[in-house]
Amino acid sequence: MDKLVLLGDEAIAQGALDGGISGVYAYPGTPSTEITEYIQRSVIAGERSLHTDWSANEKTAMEAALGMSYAGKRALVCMKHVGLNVAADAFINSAITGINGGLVILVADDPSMHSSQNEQDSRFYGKFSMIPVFEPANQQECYDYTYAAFGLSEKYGLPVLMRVTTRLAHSRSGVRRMDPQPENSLHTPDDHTQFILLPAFARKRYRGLLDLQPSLEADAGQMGYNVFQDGKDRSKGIIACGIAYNYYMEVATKHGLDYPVLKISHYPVPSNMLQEIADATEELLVLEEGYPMLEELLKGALKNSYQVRGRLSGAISRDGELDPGIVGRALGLADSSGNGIPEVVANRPPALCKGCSHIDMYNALNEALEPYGPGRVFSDIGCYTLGALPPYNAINSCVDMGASVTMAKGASDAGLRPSVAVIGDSTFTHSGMTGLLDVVVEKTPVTVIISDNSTTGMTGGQKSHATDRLYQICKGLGVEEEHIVELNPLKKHHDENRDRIAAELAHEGVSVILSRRECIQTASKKKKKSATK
């Protein structure tokens, strides 16, 4: 099997494998979750016994991730870019400390916000660390750059980061495999003070970080990522990174274009070739699918003054993604609107499941509520997050993975009675504990609500960390068992679920409602799977 038709996920997935990991470590987001599920499902993971469990969260991914690397194995980190954000503190420092074995962190961006809260451009946090960063434009270059990145990485002794967005991780095409690579030896740094980033060693360290920058460049340079392709026509320059140079190619073939092209896969962009392309054409178009990093890079990068157009000068919109219609306007080109929806496409938006348990949670606790009126819910990020909507429009936020406690805790703090939290049981394992924690300590009056359905539903029916394990977690975090209240969310029960969530909103202390029942979909696929026995 040379040859196998992937996912750009999966194409990922595959140039790791062969690339020699060891192991890999993630948090379900999408649209990076079907990496970790293919490497779960591989024979190669199977034969070798490679770490390929899910992690409580993308911190705690990035961290055992640095530790298999420390002990001198290839590791592979992936989330979503929201992600990043929660792992940023070892992935940031993870720059300085450099690396043993061979590591990539694959963060997939979500430009038009299919599945998420924002369109973070995660290049941002590649320049930010001074680390490479490869972003492929199709599935081919997804195997054979991940397959590159833990060379590259272990050449200059610092992690890699890989940037991919939506379109291109659930996009199919043939990848040609290359020659698996061994796993590395079990060895720990020759440099035993290397992680200890004491000020004494992180500014050595850090100094060291500085001094790797021009080869970092010049290497972007000349392994052959970013390529310059000549054209007749220098009236434009084309700048296209990632994905975009795909958008940029259709509309050329189909309108017979010929401009100077600059393919951009590899951070940091070599200044050399920046300054060819600006020399060589009369404006710069600079095509990029997030926010306009290169496009701001180029006014301190070129020598002299030329005019350069994309998200940041309004050629570009600044949201969404990308396209070949919005290539072709910005290109002046007037016949690239594209084929509207057709009238009789309806917009169907999301539900919850027919049967889901937080239905029944949401019905009960809506109710409970109707004395004190709206606006006291805080919720996370799941799918309970529908319950914003109708019929429901049961929760009143939801900002980021854990904050529905801490958020509720705040609004308690100004005064609030009640105040509720909303969260899963594997976004409470994730994040929600140490919001839990505070409220314990500080005997805060919030009602949490743990809507448990077995499993991390948004992205699939992963493995939840929190399985069979919240009551006692609870109870060890300090919530009186006395108000650990454990509820069977189904209709025929409404009435006494009802009451029992309206006495823990009147207790004027720390108050957990379990509300326990598997996910209609896992329970469903595990029927159907016991019935084919």
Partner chain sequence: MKKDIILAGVGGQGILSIAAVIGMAAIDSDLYVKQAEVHGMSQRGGAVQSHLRISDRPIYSDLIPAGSCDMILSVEPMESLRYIPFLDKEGWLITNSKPFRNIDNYPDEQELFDEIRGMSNSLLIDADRIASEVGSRKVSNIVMLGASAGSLGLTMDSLESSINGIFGRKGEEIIRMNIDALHAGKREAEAQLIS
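The block above covers the form predicted on its own; next, return the form predicted in complex with its partner chain.
Next up is only this chain, free of partner chains and other molecules.
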């Protein structure tokens, strides 16, 4: 087969396609978005009529994928790390129901928070749910492990979690393909009570999951994804998880280091392999991207004489992603950096695009709020979060998808008037609608501004479930029609928009302001497309 040059994300997508999936389910989220986009563009998805449409959020994606698995087919579900928090209920319980068709949950973590609110480590979700976890180190492994994960899932009757981090998700390299597998045939589970988690049934299923644990660990020691490489210099042993292995090998090759190395790519980690490298060496350095999960396990709570170093011991910074320099310094090598950044260089943070509709919305809102003073705008996750930066300084919160509406409600309950939520269209249909229902039911005085640019902008312009539905959704949830106000956020309408926002801020009840103008990026892409036709 030809060698393709693929992002880690794309290699996962190709691995899933060749692994015989019948569908992918996902909500866009950096750094996981490109997996679903690759599948959507692929020839094989068209030929086989695979399911590739975006879901409303990660929970609906996870549940739909579980449904496809129930029907006997293989399904992939993709999300960023914080998306797994949204999907967590379905995810954890899928370990109890088990699967029918192979089910793989791909989670892309974002250490260093390049595009995220935190750097949580999804390997803990694997441990929490007690299912097998793969953590590939390079693009070929992304492909190979995804390809293999569906079979592994069916072998145990459990979902499999695949964990990658930003650097691998968004780095390209050569990948060799294997023969594409056919799709599974439609077949419901042999036991039609398998997915019923009534307590009496759930207890049995849970017991089964516990009983499987020893074989999951034994297999992780034997299947070949975790590899022990012996070395001549036994003064140190290296345990390197996922992409951390690359950084160690980069440094070791350059400086001629020859320590024994245990490469970890498959969890639960087999304790006999940990014991083996500990017995063979005088101390251990644990290299993991994310939290010090293995280091904590090795160190334990009780004092012992064995030296374990890593993020907990301070050998490596507790936060942020790894790189060859950090790994080199943890190995006692000198900092290799060249000259410093010249003083003349200024910061260039991300900013709202020139001509963006969020800008006009914020300019109108800021002026309308002037009489009340600052500190009353709750916002959300999307391009419009950049309204936090100068010159707008327009928002006071960004916590999780949908939190703007419910935090504005809580603050209003506490007495803050006016209390404002600013949320994007796609974020609103992801997790804002249920919060608005709370607001409507209690008639809480809150002004909700939905800044509708008809796309999921920050992740590159994916289809938004909200497009052409927002007015009907808000009306259907019970917002009074005279307080569903539509604005056209353009400079020429500035005064009118400011006044209409001001009128709703003064309203002692529920208002929704639909500020609607297409994303400047998707609009110009469309224009280019129609020009070339």
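Numbering follows the first chain given and starts at 1. Only the largest set of C-alpha atoms that superpose within 1.5 Å between the two forms is called the rigid core. Given the structure is predicted, the values throughout are model-derived calculations rather than measurements.
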Did Ala414 shift 2 Å or more between these two forms, C-alpha, core superposed: no
